[in-house]
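For reference, the chain that follows is the form predicted on its own, supplied as structure tokens.
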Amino acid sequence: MTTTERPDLSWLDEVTMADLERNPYATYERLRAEAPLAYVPVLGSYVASTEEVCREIATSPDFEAVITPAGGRTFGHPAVIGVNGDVHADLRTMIEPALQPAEVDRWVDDLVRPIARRYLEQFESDGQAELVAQFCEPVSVRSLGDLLGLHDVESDKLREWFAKLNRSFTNAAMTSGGEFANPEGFVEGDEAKAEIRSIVDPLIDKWIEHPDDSAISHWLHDGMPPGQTREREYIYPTIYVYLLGAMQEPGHGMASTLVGLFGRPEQLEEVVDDPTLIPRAVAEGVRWTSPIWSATARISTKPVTVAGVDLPEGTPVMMSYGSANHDTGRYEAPTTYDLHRPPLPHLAFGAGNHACAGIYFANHTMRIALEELFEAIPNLERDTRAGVEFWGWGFRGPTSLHVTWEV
């Protein structure tokens, strides 16, 4: 540590994973004020909490990506979010072509809009719904599942997989000895991966011999010499990344956007009346409650000083982008959802060369789904008889969202 006087951070010894999963904002608000870069014992890691420090580390040549211990235990190696150099370049070359804006524009409307309409048809005459389970998550997982080539996997099964992988990935509590505090917390993630492999392995066998336009088929073949494919063990960790992060991000992003708009009825009315405002509403929604809240990390490649803290080479730092997006040094009244907030850049999708590759796809999935929702049910209201609970520290969103409307 630097010799500069540091605040007393002994209160961090009392922070638990339950505190962070239920409501990380109080802890991180205090961290931003007292120690923008601090060691958090329950996580066994340094944590970056302000916009400035997160962006500095994410873009610094003195840091490279590293996967969190729980993330590594969940995904295995090489997962695209935790590798560097040639392996990272190859994995990004593998996944990015289908996610380039010009390519996404070619097919995203034909992919997402029929899916959104299909789910709306199931409840639009009911006068009530629970939108997380009946619309937001199903549209999100079905859209990505079809893109990956998992057409025959039911949406509820895809939702089950990402929920199990989520709980495994965020099983981050560590003992003082550097061991996982709850090793049993990885069991259901392991069960999900075994089931995924039992379904995807035969598809990979097929795609090796008979390539098609599905994303995983392209991952196997693109950029490889004729007659060769990437090994399945090489791509599986990134498949798991997609089945967790990419599956939940649009669903939770649109659900959080709706909660924010319901809290500002006049702004909801504006968006319903003028759908061209939906991209702006979504941008504010994912800033207000970032779907990927604190799921990525970096590691120092040499001794470096950040925010007055001396970090030896090889020091991991967890990037708390959800906290950075509530930084009062960057945003006015950041805890308030505001459609008309000046459009400052946010960190909901990360920064640097490990920023989310699917930003464009995710934003358009959310846009199209909300266009269809507001077109079908323009008089949507939150059912105030039921509360809205947000959950999650690594990945965050509403657990449910009950709504009503007059049919």
Second form
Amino acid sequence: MTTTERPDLSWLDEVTMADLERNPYATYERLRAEAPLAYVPVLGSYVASTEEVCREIATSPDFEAVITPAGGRTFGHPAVIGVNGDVHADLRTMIEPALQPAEVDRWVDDLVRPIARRYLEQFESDGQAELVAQFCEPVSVRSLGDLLGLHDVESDKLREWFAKLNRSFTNAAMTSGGEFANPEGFVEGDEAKAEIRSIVDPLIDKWIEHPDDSAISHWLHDGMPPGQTREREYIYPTIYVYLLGAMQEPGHGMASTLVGLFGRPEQLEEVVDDPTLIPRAVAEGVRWTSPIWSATARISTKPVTVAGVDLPEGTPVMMSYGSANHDTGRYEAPTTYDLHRPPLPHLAFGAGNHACAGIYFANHTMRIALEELFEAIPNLERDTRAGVEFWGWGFRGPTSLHVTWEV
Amino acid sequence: MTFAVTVGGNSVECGEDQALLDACLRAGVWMPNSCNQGTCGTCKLHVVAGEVDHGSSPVETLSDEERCAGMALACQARPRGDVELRPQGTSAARTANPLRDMVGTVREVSDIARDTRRILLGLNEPLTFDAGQYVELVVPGSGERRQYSLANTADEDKVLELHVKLVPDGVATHGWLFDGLAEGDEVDISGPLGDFHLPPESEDDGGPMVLIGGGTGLAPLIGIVRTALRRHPAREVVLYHGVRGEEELYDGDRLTELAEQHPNFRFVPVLSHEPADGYREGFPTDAFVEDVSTARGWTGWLCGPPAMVEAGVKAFKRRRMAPRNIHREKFTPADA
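The structure above corresponds to the form predicted on its own; please provide the structure of the form predicted in complex with the partner chain.
Full assembly next; the chain just shown is listed first.
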């Protein structure tokens, strides 16, 4: 195919990061229609936007993982989401034992349920709340924080960290010369990392001498010869992966599911009345507004043609799972939240050998949190005096969710 | 070649080289799933009957022990024949009281309120049931079946007590139970049926209860409330009986007597359309909202016309009763 046959994509030159962060859907809808694999100048990268192309690349032997430039600038190397081969295998072997379904089943209820109850007790008699800040995010970060061994780090501090790391990780705008367009956008991420190091370094010192059952202690020791631990510089990038995505996204997923259900009052009522529908409600919630909207990437390992586009070896492609999950070729009326839509698999957790390792834990955290919420406040209503705004291109969810109920 | 895959009451066709999950999802039968490549374990389930080929299920996700215990990953497993599946987390069906067909003999027919009869049916063999369940009667000559709740407690197992309201032109009531039914008549019965009953005694913590019955929806509540108070004589129980007018009330003495024996039990009749001195006025679900400021930790029991049951669910949730503690039995109107 010659370039003259390709659609005119000059409109992409006008797209800014602020546009994408406010609402990426219009841009990606046009990409899906005109060029499912396209070079997007503001991102300085190819972007895969349809379900078919995302899935093809994510599972292709001709691609491997790569971290986005802003992601790499934020996390450093080797982060589990951006490495391959032996290092990837070692990092997955390090993190996966605690996330195996049989293992998660053993403790997830005892971990998450009391945390959800504790946060609910703080506001359930108030008759109103802002659920993102008072429930979804705190339950998400406290559950994972305790699992990691960060019991003494306040939930609000964990929330602050993921927010700063998020803005740094998704500070993706590039100049035409291939430089970061907003280098100052990484400062708050660097500050967060410095604070993280000042708090986690002493814990690592302690765990090296006195291993315990916390996840990071296991990361240091598991599979290592006696007397040796993994280097902290080796595991920090993956700690940052957790402190951003794993901390933030279950909260995003819960909040998006709730917003979706509030838009369908009859479906909300069904789910409240029958808690066994919660997993399905959450699956549709993360399809409808995928928390990890466009945060991962792949790179070609040889010259390859995808969706009619010839890519040389070493071409990075950003995976837009949030767009793929709105693909009209796969979902009817994808912008509508519908608990009862034909239940096709979605890409909210990615695909291939870099699919999210925390799927099972995240799904159960969201399930248990919503079970407790609806059990404690079955008469929950959205406070229509306040609007709901979504924000984010790399990671996406409601910025706030005001609710009321009769007490 | 396709096989039948049965899960939770649904049956779908699955090709021999098709994953169980794929077949279910395509047929609109949802089950938990996430990665669809065998690595996350979200779609793990029990193979209750039949055999599957685990395909490329990784041992990290599905251990040998789990395979031996009859677990499978729905996104990887292919059927080798007809299979029956049970999603993880759903318990094996409780041992239900066995359903029986039997013949009862009419012991007594009495008019107890306007257009309302109490019918007692004697059995040769005792019936095993839980208070609150119902039976079906076969309407003679028509083959039609009609469902009536039992007002009995489980130990009242040889004479079944039914409360029947006259349905204008109803095949069962107008044409039979209110016309010609006499002591000594034989009646074909199937039962027990339904899941409207208390949990087993070992799981009943004696927590507070509210019960709302509309008209003859009082029947199963009479069995349930007596069972609940026998288990925990001091438990807090409120029973509302909603009817149109005083003439439709019945069993007031029986319930007043029960209240005398149990100081934490209250019986509240409520009249919706024909006010009378000494009675609450309005709908019983509204009376509950007026009386009870919070129902957190309570269980709720609703039996009556669909509109009353819907209103009751809303009222209970408004008073923040946990939805899983709301039990409901709707009268589904049969064709006349």
